[in-house]
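Starting off, we have a lone chain in the form predicted alone, written out as structure tokens.
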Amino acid sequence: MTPMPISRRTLLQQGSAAVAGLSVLRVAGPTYAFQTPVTGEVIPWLDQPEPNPAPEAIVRQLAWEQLDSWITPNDQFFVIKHFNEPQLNENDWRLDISGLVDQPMTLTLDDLKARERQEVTFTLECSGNTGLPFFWGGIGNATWAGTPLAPLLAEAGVQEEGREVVFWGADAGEQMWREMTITEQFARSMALQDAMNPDNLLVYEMNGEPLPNLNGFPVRLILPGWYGIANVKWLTRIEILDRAYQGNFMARDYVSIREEERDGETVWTFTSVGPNRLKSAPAKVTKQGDAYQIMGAAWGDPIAGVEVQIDEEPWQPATLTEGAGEAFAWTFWTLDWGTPSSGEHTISSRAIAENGEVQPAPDDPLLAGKTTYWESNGQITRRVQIS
């Protein structure tokens, strides 16, 4: 069984000492240039997503062949609706601390931007993206504002007993359960450690603008370093529980489920999804005169580097353009190819983290024994046809 990777929290919490000590595998040279990658002819893939067959679901996706900004314009970022698209008025909206906390509170919106603004720059990536086969476009990047998380929490005094912070959002919609059909709010939840991370924003901002309201108006839950689905929109309540909850989103939907071999036994294992995991992707190949370059992102922790594969030929270090050295945002990142053979080519791409680990082969076993398609952050191969 591979070992699980490193997290960027435990990265973060044992320290820089505890990082000169792990044993890594780096890119060799990775170089850095601080600029907007060279544009010109985009030469299209000849893979394509297929008809997305959910529209009222998956509202927006990316397209990878128009990547041509760091920052992804609200307009243009991704947009995923598990119910209904609820309506908030600003100066009605309330939010709600309570549970097992000393100090119930009902938070304006005013209330909030009158406290502490903090802002982060954070790809928010949806677990299933590049899962599905019309799906290959749930990422974006954004500057978040809001206030920190953490202090709320604490001023509300959260008991001994309390373990467990749940995000209640004002999105809900019928649920099959069991022979019951019964109407769930969209809830969220995680351990009372991980949500006091000071990184956690409530947040009414989105690259300077007031939250769209498809995008979560007027506040919404931002976790630098989660996926999506943890970045509860519509956020009306936080509640404070002493045990797990186990929602539709957190114990039945968004749960990863692995086939591992255990002593000569099949063993199944459920997860929820959690913390990102670290991807690259190939976004399009341009062309200027008889020169092409091929540009990406990568992402889901510090980027150390990125390697490229053409046609199966070695790896060889790609340059790392606008986001280096970013904690929490992608990675643009260019590879000059010069002139290729005409005819089909194939284009691979791997991450590799600040703490060494590498983005996995598709065939790696933690991915093959996976029979969901959340967490997908299995290496990516695109077709191009050089004429």
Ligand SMILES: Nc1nc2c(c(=O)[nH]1)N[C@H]1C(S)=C(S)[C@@H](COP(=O)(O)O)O[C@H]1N2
Given for the second form:
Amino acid sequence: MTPMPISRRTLLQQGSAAVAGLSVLRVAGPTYAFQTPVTGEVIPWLDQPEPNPAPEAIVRQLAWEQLDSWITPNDQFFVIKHFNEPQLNENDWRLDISGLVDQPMTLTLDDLKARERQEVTFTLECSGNTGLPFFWGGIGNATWAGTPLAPLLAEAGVQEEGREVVFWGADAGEQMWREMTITEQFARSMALQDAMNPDNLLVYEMNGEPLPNLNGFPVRLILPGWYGIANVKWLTRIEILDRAYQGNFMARDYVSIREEERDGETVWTFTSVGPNRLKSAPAKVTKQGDAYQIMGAAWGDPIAGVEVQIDEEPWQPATLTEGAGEAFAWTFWTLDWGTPSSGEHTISSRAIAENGEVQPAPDDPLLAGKTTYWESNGQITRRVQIS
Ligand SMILES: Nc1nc2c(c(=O)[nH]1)N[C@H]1C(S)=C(S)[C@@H](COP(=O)(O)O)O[C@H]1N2
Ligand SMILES: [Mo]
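Could you give the coordinates for the form predicted in complex with the named molecule, as opposed to the form predicted alone above?
So here's everything in the complex, that chain up top.
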């Protein structure tokens, strides 16, 4: 097995930006910033998400207007679960590494904790986020700690024919495949080459605490730079296959379908949701005295800048604040709005990546031709009423 090159993002990753004015909650060991100064009164958006039709599946969402902390506290972190909520005991918990390996392994939680510890601050986003009228808050930012996956796979000794790595959760549910109802465990897979990325972690800590049960206790996969679906919670089994894994969450659900024009002909493409896409959103408008400020976040790729458009005015550059320069975590941004005229206004944002890519407009052909709601990274416009 050849060692994988270190990703560009790993090279870009810097120490966390020390931002003046952060009040910091001190826990034993590292420090975690939970609060930024709350500035002014929040003006609620006129447009609001629809009621969540599936509270058992979308358990918790970010409320954008309440965003005031670069690190999302664990008890506010969004939760998506497709099946049951496992109740795993950390003493009985085992992780099996099997399939096309020379040395199958069974690891305890203590085994994982005794290995090299690595941390990453990574903004996890569900690929369905902002693709549905009731789902705008499937995103959160946490510092995750665990042990790197790649050395474990190397120790297990992936055999020549090994192509694909499958990650199994302890949760399961029924799925219809044609006329058959089958019970399926939650599982996602990725190419061996992607799995060997040195950023990938088997995580047992979130913001300095054991993982909350709903976020995958005792161990979950964290793949910095990948959409939520790939970050398997309640992880119990890793299996190496010689071919693509075709479970529900690879082959049917979380598949983006696009209609494309090629040489005057319409073709349809089907791709499994993968890495994050460049994105940003206005979070809130605040008012202090007569002065209004717009604040938001940008993520999905290392961020070089953010621009904001108010009504039909030209795009203006925003100021990057917390998280600027981070490889995998969102960047907060602000724009001073002065004293806007009374009445209704629209506010849009667009992120610009370090590689020059610009967050697409909603009518970009790549988005306009997409018939599924996954990977909806188009520019977001919010409406606000100034009195
Ligand atoms: N075992 C398991 N892992 C899972 C899921 C799940 O239902 N079961 N949901 C996935 C999806 S779709 C997302 S968006 C993220 C959400 O992680 P969170 O609940 O910790 O925010 O977990 C992913 N991992
Ligand atoms: Mo998701």
